[in-house]
Structures are given as structure tokens and as C-alpha cells.
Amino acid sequence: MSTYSSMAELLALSEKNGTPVWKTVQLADCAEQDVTPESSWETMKNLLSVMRETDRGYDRRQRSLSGLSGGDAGLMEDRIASGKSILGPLVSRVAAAALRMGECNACMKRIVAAPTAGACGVLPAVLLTVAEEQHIPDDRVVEALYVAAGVGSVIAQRASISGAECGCQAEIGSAASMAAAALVHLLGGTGEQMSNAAALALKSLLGLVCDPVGGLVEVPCVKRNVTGAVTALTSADLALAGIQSRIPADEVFDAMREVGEKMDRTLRETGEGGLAATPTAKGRE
């Protein structure tokens, strides 16, 4: 059982031991697993080689087996390549990095599920990209996945990380908020900053729907990867500049487990409504 169940209490639990928020997820997770630190870093540690592996494999000729997805990442890659990407240099590569990431998991090759296998693109385009870009060590990106750990928990055990549950909010927007923590850490920002950024993105993706086309994790799931990530790195920005949320964030994640709860059925991930139901989206049945 986690010794915490609310950032407060991570927060809380870090300064009464003087250790690192990273530091305190990697303690409980040790005492969870009854694994010692040095085996629960290891593990961390091949999740971030993973990710990277994933990255660097994706082939952007190869297409999923429904022929929805594939190839879109490349053409993103293109567009930076020509220097005409609005996003700016660091935006549009994270955007492409989830692209990546999102279609590769539709296509059946490895991925790490952060938290789930539908939001797998938002962590590693957040961390890898920016990290690649200020020369980041891997030691501090594996602390940061421990920190998107540790928010992540908190939220699977006040609302869920499941579509099914409390639609794309719980998805997308869980990775989200665990990438904008993870990213505060990763460029030297304090607890209560994290704690902030978590609150700033899922606030920005609460209400957001699971409605898979053709019941498949691919239309809109690939591309919502990229808001996700987007939404991360501003989320982050503004935790760093000193900006808080209003709303503390284990109340944003109580509220997003309410929204969840009140979302109609087919909101989530039956593929029965929202872009499910769409007459092109039907029309591929």
C-alpha cells in the first residue's frame, strides 16, 4: 500500500524526511515491491531505455492494421525539416515525438504504458525531447519518471487512469499532469511547483471524452497525445514562473473522478459516441 494517497501528503512526506519528491515515490514504491532501491532504479531505468528505443524505431512507411494510423509523425518531421512549423523548434518536436510514440503503440510495438497504452506518447516526448535539448543526464530524466509515478498514483487512487472509467480526462489527461510535473523536476522546480503543474494541466483537459473510432486506441487517441503534451510543457512553464492553480491538485483530481463519474456511457470508450458516432467514423464499420 502507498504510503501517501494525495500530492499534500507526497509533499508532506518529503519534507518530514528530508528526501526529494522523486526520492519519496522511489521509497514507497521499494517498500511496495519489496524490492530495494537499488532494483527499483534499475527497473525505472529500463523504462526510460525503452521509451528512447521506441522513439528511435519508429518507421514512418509502416501502418496499423486498420490503416488508420501511421505515417503522420513523418509528416510532421517533414514540416520541421522545412523550417516552416509555427510551433517553434522545442513545441514541434515534442509534437512529433508523441506522434511517434502514439503510432508506434498502434502499430504493435513495444511501448511503456504512462499511464496507460493510449497515453503512451505524452511522458517521453515531454522528457526525452526536452531533455535531448538541454543536454539533460539520464540520471535526472529516470528521477523525473519517478516523479510522474508518484503523481500518477495519486491520481489511480483518488479518480482513475482508465477511459473505460472516466473517459479520455483520465488518459490523456493523467498523463498530462504526471509529464508537467515530471518536467518541473527535470528542470529544477520545487515540490509545490509540481504539485501546481499537475493541477494547471489536468484542469485544461477536465470533461475530455473517450470515444475511439472503430473501438480501436488510434482516431482521436494518436493525435490527442500531442495536445497532451503541449498542454504538459505550458502547464510546466507556468508552474516554473511561479504561477499557481487555484484549485490544489488532489481537488482537481477529486473533481475529475466527479466529471468521470457524470459522463453518459458512450462517452466512455465504447466507441458509441462523441467522434465514434460520427457518420465517417461509422461509415468504416
Given for the second form:
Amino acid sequence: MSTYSSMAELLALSEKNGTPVWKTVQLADCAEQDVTPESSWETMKNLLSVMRETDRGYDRRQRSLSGLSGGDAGLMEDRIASGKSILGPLVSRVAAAALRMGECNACMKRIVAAPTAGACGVLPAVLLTVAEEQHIPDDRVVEALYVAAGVGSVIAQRASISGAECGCQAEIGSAASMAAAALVHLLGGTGEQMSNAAALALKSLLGLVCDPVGGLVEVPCVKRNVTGAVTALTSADLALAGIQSRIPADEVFDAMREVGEKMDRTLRETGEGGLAATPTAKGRE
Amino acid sequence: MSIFDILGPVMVGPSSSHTAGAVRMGQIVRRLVGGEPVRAKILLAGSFASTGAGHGTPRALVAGLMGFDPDDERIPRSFEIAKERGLAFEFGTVALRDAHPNSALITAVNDRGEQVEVGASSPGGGRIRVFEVDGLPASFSGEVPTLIVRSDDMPGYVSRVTGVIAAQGINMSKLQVERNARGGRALMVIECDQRIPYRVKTAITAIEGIHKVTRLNPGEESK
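The form predicted in complex with the partner chain, contrasted with the form predicted on its own above:
Zooming out: every chain and molecule, the one shown earlier first.
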């Protein structure tokens, strides 16, 4: 028995097999997909390279087809360079990185859906920036990606990673949850702390609706990547401090599904409610 | 579901359903028409028609018709590349009854003058589902090895086609058979557990009354 459908099962499996959480996720997937751990590792490592390549290839002059997205990460970079950002060196850089990736997605650049295209900025913003700041080797970042994937697959099984099904909480919320747990691994935390970080992050974003202006993956998606990334940072730090989520991760995921089911369809990626229904949004149609 | 469905796919943005899925649709039409497409008429339906332009859906469909993968960075320039390659395309919209909101109806003609009309939907995550081939209903995704056989409707042809597959030791997991009229045009869609080798295609193509055989093996895209 190598599969899991809850964080509790994943941690128990890790304990029972005497393998770290990331390795447990990897081996379970290898068994399921009939691939070798080496080939799985190469696939994961490639995702990291794509993330890094796209991040470095950001061009502040690029604009999306609709003209709604582009240039904002450049503005944030200017503010960091000016020394005026109140976020401090790490958080301000994470914010800029999340904007870069979100804008690259809107501008038809190559991205890694994590877990979706609209939420593709959260995970790389957090992992690439923290790894660089703390000189953490790539192998450990790849391991952290496995942790993120493990959390994401539990969320997908218990709730959803689709905005059309459960709103933005399922996209940016899931991405933040995955990134928080991954960050705990990156910084040497325990499986328990990963689970707490995942719970804390999603709890903070529960109820977030999917209300894209014009039905496009741009407004508010690009900037919500910043929200997700910063939430992941704080959640991981809280968990590493030993702070627990009073509601266990699995129950938080189940609550997300329930909230999603109660969400009106106009707030689930249809582009008919929320921000998409504002006069300004309507005005551009 | 694999963990690489959670992290991944690697794709050109901005939308897995409206961009990556649209590329996959174009690819499958390319496979079904065979050879090099030279003309295409693409009718967008539902959300593809209303939000497609901002998602690069038309460019993604044309990229797929040229055999590009969803992570190909040439996708945003596909219109220009198609002109260079001599692929003429036109777009329109269509209302499709009972279809998923993200759908398109694509007619493609190849360099030998052969034509196919395909209806397909992109329900999310970059996955697609073909619901119609040449006006006949179908349902396949290309995520498992799939054989699509277009032929005349004639007695015994189902058994002759499946006989070829059985003789290769390949297990069929799903078989769909449709025709437009008795003795008219027929469509068989066969999903298999094992990769479908080229010799299966040649053996089936040799059967009388068979017009076109298409193999879809996951991970082996047309280039």
C-alpha cells in the first residue's frame, strides 16, 4: 500500500517506510505510474529549470494580448532597487518574482502549471527566492517540489485544484498551501510542520472566489499570485516556529470543498460575478 | 492521477483549457487528417468564441495543426509561421448544442486534398475530448493508445479490424462503432492497453473499404 489520500496517511506512510515525506511522495507516484525514481527525479528537475528560465527571461516590456498585463513586476523591481520597499529584502523579492511569473503566463511565455497556469507564480516565487537568499542547493529545491506535489495531490483528491469547480481558493489557495509545505521542507522542518503550514496557508485564503475580468487569466490572477506567495511565507514561518493549525490540514481541505460547492457559479471562473461584474470590467467589453 | 498532473504541464500560458488544450486539439486534427495540413477552417464555440482571443486560443489551435507541443514558445507567432509554411486558415464561430463550453469544430485539408472535420472540447488541465469525426459521434481523448478507423459500412469489417489487433496480442479497452447510414460511412474508435505498432495500421489499411487509419500513441506527437 503506497497511496495516500490525506496528509495524515502521507505522514504515516513516511513514518512506516522510514522515508522522508518528499521521497514517500516520489516512490508512491513511481509505483502508480510505473516509472523509475531516476526518471521521476529528472522530470521534476526539469520543472525547476523551466521555472528558473522563465523567471530569468522576464521582460518588463512584454504585454498580454488583451493589454491588461505586463510591466508590473518591473515597477516592483524599481521599488526594491530604490530601497524604499517596506517588505524587506526577502518578501519584496518574492512579491516581484510572483508578479514576473504571473505576467509571463499572461503574455504566453512557457510556465509550469502549479497546480494551474493562473496560479503558476506562487511556488517558484517562494522556492527560487528563498533558495537563492539562503544558498540552498538545487537538489533540496527539487525535493521541496515533491512535497508541494504531494500536498497538491491530497487537495486534488479531497477537494479540487480547479477554479471552475471551487473558485480561486482551489487555485491560489492550493498553490499557497503547497508552497508553504514545500518551504518547510526547504528550511529543514518536520512532516508535522509541513502539514501545519499547508493548513495555515489554505485557511487564510478559504472562500476566495474566481472572478476573472473578461474571463481572462489576468485580473486579478496575476496579483493574487503575490498574495498566495506571501501567505505561503508567513504560514511556513509560523509552522516552523512550532505554531499549530487548530484544524488539521485534511479537514481544512474538506472545508475548502464544502465552501466551493456552496459558491455561486458566477464566482467560479465564469467571468460573470465579483470583479468581473464591476463597472470598470464591464466597461472594457 | 500523477503528481506531474499537479505540477505541470509545462505549457505556454495563459490557460490550460484555452491555450494548452487548444494546442492539443490542433495536434489531434493534424493526426486525423494525416500528412501536412494546408487549409483549415476553425469554428469556435462557447467560451472559446467569447474569451478565446485574449487566451491566444486561435494561435494555439493553429500551432497544434502544425504539430507544435503545448510548451512550444513559437505558439504566440503561429499565425506568421503558418503563412510561411503555406497553411491557410480562417476562423468563425458556431453554436454547438450539448457541447462543453470550451469547444471547436475544425475542418482541415492536407497536401493530398484529403479532408477531416473534427469536433473537440477542452474541459480543463490541458486535456481534450474529441466528440465528433466527420459528422459521426465519438468520444476519445488520446490519453491512451487509440486507433481511429474511417471506412465504408460493410458486413464483417468490425471483426476483420479487431482481428488484426487481437493477432498482435493487443488488448482493447473500449470500442466505439458509428455509421451515418446502412452501407454508408463508418467510424471505429478503439482504445487499447498497449502501444499500437505501425504494422497494425498497415494491416488494417489493407482491408477493403477502409479509407483512413489513425494511430494515437500518447507521448508520440506528430512533428
